[in-house]
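Coming up is one lone chain in structure tokens, specifically the form predicted on its own.
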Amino acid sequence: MKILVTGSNGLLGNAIHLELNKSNHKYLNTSHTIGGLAKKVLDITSMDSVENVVSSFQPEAIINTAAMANVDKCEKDRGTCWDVNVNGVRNLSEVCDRYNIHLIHISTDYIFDGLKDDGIYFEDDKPSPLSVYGESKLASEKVIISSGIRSAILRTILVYGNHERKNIVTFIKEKLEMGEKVDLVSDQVRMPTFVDDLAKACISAVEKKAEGIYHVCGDKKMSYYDLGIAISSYFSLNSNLINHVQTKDLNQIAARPPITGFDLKKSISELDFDPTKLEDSLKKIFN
């Protein structure tokens, strides 16, 4: 198949790339600007770079992992939150649904408030975002299901994987081989997903020309504070560096869902999903 890769530079844009690389497929890796992966510009906030690519290019397929996603910097700016994570994913649905594309996109958890009894959300469950991202995420999974274009929607939490490229398991890792203290929270719980897994349900997705919402993370709760232990303790790392914090002593500018979740029933029976365990993602990582 043909398929088109936007963000080709980021965390999950390059673990993609890795894996369509063992694959048969052809792929364009694309950025919003030249250099890394991406082979071609790509601006998804522009119509005509949109519609230059896509026509040039004539993809089966999109896998969209462009997205502005630093929580705190869409809160201070939402103006171009918005054009990235809701314009820019409307200028992809228009483009899919002239050239009959199928549409991979990447959602997050943050569109939940985080106040569920077990913190365990389905895809059926009532959104409430706290924050302009998860709002401008909730707004994009909108735009697609109400273009009536073939779509999958992959929702997923706290992704982390690649050495090369910073995420929350490097930046713990790095912090206390330095000998530097780190904050971590304990009141904000996640399931953090191995972004390997996260680009193998994408590609699944697109083979399996896949339709709907899915949820995509790890198989364990845990809270950033019980991550960095995790970490500390496979590392033979000092714990001691780790502050046990809460929310409200690191005045994030944005709100943050205290847990989140996911039931993965779907994901597993229908892309064949299956999260790899911490210690065995650290070790691939790292090794």
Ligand SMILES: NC(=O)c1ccc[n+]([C@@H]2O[C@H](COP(=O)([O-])OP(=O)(O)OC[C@H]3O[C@@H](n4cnc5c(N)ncnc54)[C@H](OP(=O)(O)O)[C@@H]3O)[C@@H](O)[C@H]2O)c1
Contents of the next structure:
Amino acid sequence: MKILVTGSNGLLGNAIHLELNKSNHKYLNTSHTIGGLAKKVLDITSMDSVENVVSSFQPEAIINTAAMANVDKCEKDRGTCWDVNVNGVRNLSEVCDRYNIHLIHISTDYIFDGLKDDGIYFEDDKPSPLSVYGESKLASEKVIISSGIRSAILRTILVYGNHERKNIVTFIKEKLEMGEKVDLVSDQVRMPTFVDDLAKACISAVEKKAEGIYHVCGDKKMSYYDLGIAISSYFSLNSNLINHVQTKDLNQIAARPPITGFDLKKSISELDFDPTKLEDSLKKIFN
Ligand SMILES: NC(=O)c1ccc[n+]([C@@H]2O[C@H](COP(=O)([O-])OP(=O)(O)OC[C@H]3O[C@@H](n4cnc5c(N)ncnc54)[C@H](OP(=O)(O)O)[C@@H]3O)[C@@H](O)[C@H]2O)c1
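Alternate state requested, the form predicted together with this ligand (shown: the form predicted on its own):
Below is the whole assembly, all chains and molecules, this chain first.
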């Protein structure tokens, strides 16, 4: 199949490139700036840019990983956040409508408030975002659904993996290796997602022409603190460097949902999603 990928220099874009490289699909990596993996400039906030690339490449599917994904930056700069996360997705939806293209879009657990007792959310649970980022991603879902195009929205949680772009696992490991203290909260609980698993789920959604909302994340619920302890123990690093703190100690700009996890039955049965165990993913990332 012919697949256009946006945001190719990001954490997920990079993992999708590595997966597509092993496949028979023809694909084009793009980003709003040239360099890195991007072979073409595609700024999703510019309709001209979207139209130019799509009309010349003529993809059957677009995987949109482009986003303003820094939660605190979104809180400080609502305008740019909305432009990329909502207006950019509207541009992609319009072009998908015009050329009958299947759109695979990534959303987030931050559309939920994380106040559910067990913290496990289903695809049809009622969203209630606490931050500008969460609001923008929920708005992006609504733009796609109301456009009526063929689409799959994959919501995911705290993504980590192997990329120069810092992510939670590389951040914690680097800090501990340098002998520096790291503050990790125990009152924010997530189901961290190995980026390679998410990349495979995106490609599976393309191949299966999946439509609708899918929850895609790791299979284990843990706090940031638990994750730090697991990383220190796996790599035999000094766990005494991990400061056990609470959310109120961090003064984060945007509010975070306390506990978020996903029920995975739908993605396991319809996308053949198969989450990698944390220890196995650490082995894959750093070996
Ligand atoms: N990472 C997580 O923990 C997490 C959790 C839940 C959901 N998600 C969602 O997963 C998706 C992928 O996230 P990620 O972690 O791969 O993010 P990322 O590493 O920040 O990658 C996003 C990419 O989009 C690019 N971009 C920004 N504005 C653009 C524009 N106008 N046009 C085209 N590209 C643009 C960025 O370019 P620059 O390199 O120049 O910044 C970046 O390379 C996003 O939709 C995000 O909201 C992520």
